[in-house]
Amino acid sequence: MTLRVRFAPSPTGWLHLGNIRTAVINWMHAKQAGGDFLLRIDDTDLERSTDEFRAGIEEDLRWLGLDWDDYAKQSERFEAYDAARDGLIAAGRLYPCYETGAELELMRKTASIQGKPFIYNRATYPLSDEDEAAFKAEGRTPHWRFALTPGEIRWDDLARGDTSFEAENLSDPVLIRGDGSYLYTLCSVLDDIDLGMTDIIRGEDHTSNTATQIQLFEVLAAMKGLSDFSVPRFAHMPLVTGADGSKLSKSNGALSIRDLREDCGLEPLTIVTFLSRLGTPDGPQPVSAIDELAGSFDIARFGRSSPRMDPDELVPLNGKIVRQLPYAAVEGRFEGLNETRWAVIQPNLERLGDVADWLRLIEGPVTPVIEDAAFVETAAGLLPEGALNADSWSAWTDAVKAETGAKGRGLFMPLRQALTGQERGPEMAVLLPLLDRDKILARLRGEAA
């Protein structure tokens, strides 16, 4: 059987480093095994889900290189959910509950005061016709719970190892709200069956949910007559925290992929590399292609403790990755970039976007900044003859220093401003050999070139 995993975001916001890590781990797990990666859009919340966010999710995944082999939208599967609902009711496993929100909250507070977890007491299960009629007469509408059967629920978790719960210690999960809308559990489990998921990788906050979902998997598969059905394998990964150990938020690491792409100028390979190793003892190492990461991926390498996500680690990693990219990886991305220029520029990059700044200075036009015309004119006359190379800047500045007595900032800054029009920028020793001699002399004369 082909291994199949899924990433199932809700289109109610942008993807950020925290939830994209789940996508990365699922994608790597599938590709390492030659399996399939499914993108499932969980858009049953029709009020909050938008096409803009859905399109943004798909754009971000493609940009990261996390292409999917299969695709589904929950909003297109309501008929299947309705059929499952009706079957569960007919089987006596889905029952109506008429408690109000206030009454349920009182139950939770009472349990908390007693130092106990809240476990629904099945006060209305089974519900007599008379009691149901009385509730309806009050104008109440029911929410619907799945009836768990007593006993141990056990599975071998790919991340946590042997894991078990006693069903008696769990609340019957709500599958349908009072307004008739579906919660995540019913839709997700049915989708995982129908779409053939073999492995489900998600955060450890879903661990107790998995215990209840395993029974739901078994019931729904039996209703479908799937005699050879196997419940998917599960991996519940430790939740990522911010660099300070607190819950992940935008201020401490939960940057959106759009932030990282547009504002930080990071390469997609940097983000995927970082996230695919976060929580392992290996640490992110620069690679040239995403397939290299998939080939060495092993979900068993992830530890049990919550990893801390420090976005400040991304920029140095980005520099390492950019500085080892072959020319073929950037060919055609920048007008005016050729293999010779790439070989010179690349070792000086932190972000690939900086290439555009280099090319602008090389190609021009640049408006020179000249405060001491006599000094710059003298320097122009001392520019080394012949082809300029890596030693030309040092030879030139030594000659200017000997002629004028200038040194330090007073020597270097006038030349930088004349040739680049700015006080900061690329290393001049690297830039100078890339400039056309005629452009250099024109800029030293104060001409835009």
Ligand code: GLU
Given for the second form:
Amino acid sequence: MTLRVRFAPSPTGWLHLGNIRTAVINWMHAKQAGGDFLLRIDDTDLERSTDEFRAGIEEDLRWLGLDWDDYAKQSERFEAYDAARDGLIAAGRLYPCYETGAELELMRKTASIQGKPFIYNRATYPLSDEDEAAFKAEGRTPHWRFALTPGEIRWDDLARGDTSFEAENLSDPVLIRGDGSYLYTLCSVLDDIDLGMTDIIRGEDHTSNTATQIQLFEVLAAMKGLSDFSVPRFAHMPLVTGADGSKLSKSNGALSIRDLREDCGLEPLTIVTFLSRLGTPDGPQPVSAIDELAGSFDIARFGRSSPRMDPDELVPLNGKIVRQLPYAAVEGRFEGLNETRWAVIQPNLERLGDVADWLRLIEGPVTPVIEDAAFVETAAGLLPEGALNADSWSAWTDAVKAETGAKGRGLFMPLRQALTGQERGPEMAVLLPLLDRDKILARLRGEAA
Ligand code: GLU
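Since the structure above is the form predicted on its own, I would like to see how the form predicted in complex with the named molecule looks, so please show that one next.
Now the complete complex, all chains and molecules, led by this one.
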């Protein structure tokens, strides 16, 4: 049977380093087994879900190279949810509850004061016709809960190991709100059955949901007459914390994929490499393609404690990845880049975007900055003859030093400013041999070239 997993974001915000990790782990887990990765858009909350976020999520996943083999949208499956609802009601497993939000809140508070977990008491289940009529007369509309069967719910979690709950210690989950809208639980379980999921990998905040969902899987599969159905395998991954060990948030590491792409100029491969190893003892090794990561991926490598995410580790990793990209990976991406230039520039890069800065200086025009024209003119006369190479810069500056007595910043800065028009930038010894001799001489004369 083909292994099938899904990533199921709600399109109510942008993807960030925290939630995209689930996608990365799912994708890797599927690909290492030659399985399928499905993108499921959990957009039943019609008010908070937007098409802009949906499109943004898809764009981010594509950019990262996490292509999907199958696709579903919950908002297109309401008929299937309606049928499941009707079946569950007919089977006596879905029952109406008439408590108001305030009443439930009071029950929760009372339990908390008594130091007990809140477990819904099934106060009106079963409900007499008279009571039901009385609630309706008060103008109350029911929400609907799934009736759990007492007993142990147990599974062998791929991340947590043997996991068990007693159904008696869990509240019957609400599947339908008072306004008739569906909660995630019913939709998710039905989708997981209909779309043939074999493995469900998500954050450990879903662990107790899983206990109730396992019963729902069994009931819905039986209603569908799926006699050889088996409940998917689960992996509940420890949640990532920020670099400071506290809950992940915008300020301590949950950078959005758009920011990382647009403002930080990181390679998609850097982000995927980093996230596919975060939480394992294996440091992120630079690779040149995403498939290499999948080849060595093993969900059993993940530890049971919450890993800390430090986005500062991304830039050095990005540098390592960029510095080992073959020319073929960048060919055609920058006008003016050729294999010779790439070979010289590449060892100096932290970000691929820096290539554009190098090319701008090489191709010009650069407007020189010259404060001491006489000094620069003297230097121009001392530029080594013949083709410039990796030693030319030190030979040249030695000669200028001997002639003028200038040293340190006073020696290097006027030459840098004349040749690049700026105070900072690429290493001059590397840049110099890439510059055309005529351009060098023109810039030293103060001409834009
Ligand atoms: N839309 C759900 C969430 O983002 C999916 C959870 C799941 O993977 O089942 O929490």
